[in-house]
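Only one chain is given next, in structure tokens, and it is the form predicted on its own.
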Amino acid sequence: MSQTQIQQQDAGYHLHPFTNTGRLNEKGARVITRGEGVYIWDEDGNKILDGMAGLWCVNLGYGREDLAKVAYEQMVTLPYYNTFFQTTHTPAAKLAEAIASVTPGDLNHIFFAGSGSEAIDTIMRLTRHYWAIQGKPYRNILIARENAYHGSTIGGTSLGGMSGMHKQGGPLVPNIEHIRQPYWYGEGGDMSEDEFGLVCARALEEKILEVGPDNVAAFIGEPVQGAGGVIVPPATYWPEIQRICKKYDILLVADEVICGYGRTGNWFGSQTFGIEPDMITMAKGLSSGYLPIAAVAVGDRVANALIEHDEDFNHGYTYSGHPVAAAVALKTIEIMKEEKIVETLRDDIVPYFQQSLREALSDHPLVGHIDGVGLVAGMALMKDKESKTPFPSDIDIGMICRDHCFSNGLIMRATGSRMILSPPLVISREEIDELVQKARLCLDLTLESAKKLGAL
């Protein structure tokens, strides 16, 4: 089939996620045909450096035959069986143990799901169920943050703090509250980073007191807010959040769907920021994006209560612990250990990536500030960086930059006026050099476009 035929087929039958379908159909979707390492190719033969690792997930890069081989071998052995009805299978049992070997603290009990959104829904139900079996069903309020992303199911949308998503598909799940995000560059004003971090964290205590401490079940947050624009909290933020949760005996949940499996320079973002969560969600990097799989790692406090309670936990999914996905995830963890992916990131690639970005891009007229930790970064594009003046709402500077990137061999995601990078963890120094060189070029082209539109 020609590219035109594929685009016509796509327009005729395919509804895309987070997309204005009518506009896409007029334009025609870009057809991606293959991937290798940190690169993908489209139908026109253009080689593109994937600075987003798919959707934050292809950590080991494209084209890993060892992962494909494991998937094939498992498919011909046992392509599917469920983990309902008091059954298990080897891939699920082995993967649960492998996950427990890399999770921090006592997060040794693993519940499987098929996506990050399903993992979040599991957290929401499990948290409220935990308090119910403790004899406190009234502890059912969940607190999250504005501009947080926790998936796009009704549960995940309700828990997340993105107003644009809240406008569609309501009514939302009740008994969910939101507090301010720890975005120092955009909202800190004259406060120092450390001072602002404490102010944002103490907003949690204010909300707890507002709704009543005996009514709150948990606080749930991403170690780094990913889809919200890569918001890296000040160093003071998470320790204060931890203190407040312990003070009021509130469960602390880390959404590690993006931050897990090496993205922040450790196995989990909780380790990077010194968080001691009662539960964590994971997906994406768990299988390097090769097959859909997710999990919730549950600490002893919640797990033991569940185990000791003589009643079924009436929750689960058809594909919980899917044997093929589990086999690929198990091999992914094995590869990360054998190839010392996390150690190489921490000692070499992460420092080089973060330093290269700042050296190459910080002085650009459009770049107001660069946030980053591990192998993830976000850049704020400003009309006037000195006065922190944003572009007017009728100039979608982020999408302008994103389109220039795609046209010049780089995928860099736009979230509003913030540009996001999250390349595969296997990226080399030379490929980082290529990435920042292309990013600089695309920022220059974006600057020219802004001038032509009269925005500067």
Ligand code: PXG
The other form holds:
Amino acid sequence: MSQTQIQQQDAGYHLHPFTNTGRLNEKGARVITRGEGVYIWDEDGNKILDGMAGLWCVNLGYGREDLAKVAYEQMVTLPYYNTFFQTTHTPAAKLAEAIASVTPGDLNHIFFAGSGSEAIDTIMRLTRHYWAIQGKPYRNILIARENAYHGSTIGGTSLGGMSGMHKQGGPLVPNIEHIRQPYWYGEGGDMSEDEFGLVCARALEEKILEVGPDNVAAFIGEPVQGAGGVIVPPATYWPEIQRICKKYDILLVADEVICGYGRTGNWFGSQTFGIEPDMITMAKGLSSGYLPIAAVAVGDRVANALIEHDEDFNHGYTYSGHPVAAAVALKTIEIMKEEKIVETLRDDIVPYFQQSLREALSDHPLVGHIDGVGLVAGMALMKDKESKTPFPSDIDIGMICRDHCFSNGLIMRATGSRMILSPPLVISREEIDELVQKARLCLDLTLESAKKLGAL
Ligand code: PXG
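Provide the structure of the form predicted in complex with the ligand, given the form predicted on its own shown above.
Then the entire complex follows, led off by the chain already shown.
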């Protein structure tokens, strides 16, 4: 089938997520046909370096036969069986143990879901249920942050802090509060990073006191906000959040859907930022994106309460612990251990990536600031970086840059005027060199476009 035929079918029948479908249909979606390592190819044969690992997930790179074989073997052995009615199967049991072997602290009790959004709905229900079985059903307020992303089910949308999402499909789930995000470059003003981190964390204490400590179930946050633009919090932020949660006996949940499985340079973002959460969510890197699977790792406090409470927890999904997805996730964890992915990142690839980005791009006239940790980074594009002046709203500088990247063999994602990188964890030094060279070229082209549009 030709590219045009596929585009016509797509335009005729496919409603895309987070997309203005009418506009997309006019120009036609780009057809991606295959992947190998850190590269993908489109229907016209263009080779593209995937600086986003799909959607923050293809951590082990494309085209791994070892993952495909495991899926095939599991499919012919047992393609599906549920874990609802007093049954289990080898992939789910083995995967639960394997996840517990890599999660920090006592996060050793695993509840499976099919997506990050479902994992988030699980923690929303489980944190509230926990307090209900403690005899405190009034402790049901969840506190999250503005510009957080926690998925797009009604639960994830409500818990997230994306105003564009809150406007659609409401009313939202009640008893959710949002506090400010720790975005120092954008909102820190004259404060030092450390000072600003404390101010943002103390917004949690203010909110707790405002709604009453006895009414709060949990605080939920991404260690690094991903879809919000790669907002890396100041070093003071998470320890202070942890202290406040302990002080008011509030459950702390880290949404590790992006940060989990190596992205920040450790197995989990909680380790990078010194957080000891009561629960974490995970998805994406758990199966390297090869099949949809997610999980919540629950610590002893909540798990023991559930286990000791003599009643079903009436929650779960048809595909909780799906055997094929679980087998692939198990293999993913085994590969990460065997190939020492986290160690290689820590000792070599992360410092090289972060340094190369800064050396190549910091002095670019458009780049106001680079935020980054592990193998993830966000760049703020500014009209005038000295005076921190953003582009006017009619110039979508992020989209202009993203389009230049697309045309020049690089996937870099735009969140507003921030450009995001989150490449596969198996990227080599040479491929990082190629990535930063392409990024520089595309920033130059973006600068030219902005001048042509009269924005500079
Ligand atoms: N929590 C976090 C922190 C996420 O990043 C979810 C939950 C929801 O996961 P599912 O599997 O339901 O999508 C996510 C997902 C983007 C983008 O544009 C990011 C995500 C999903 C879609 C787009 O950066 N993250």
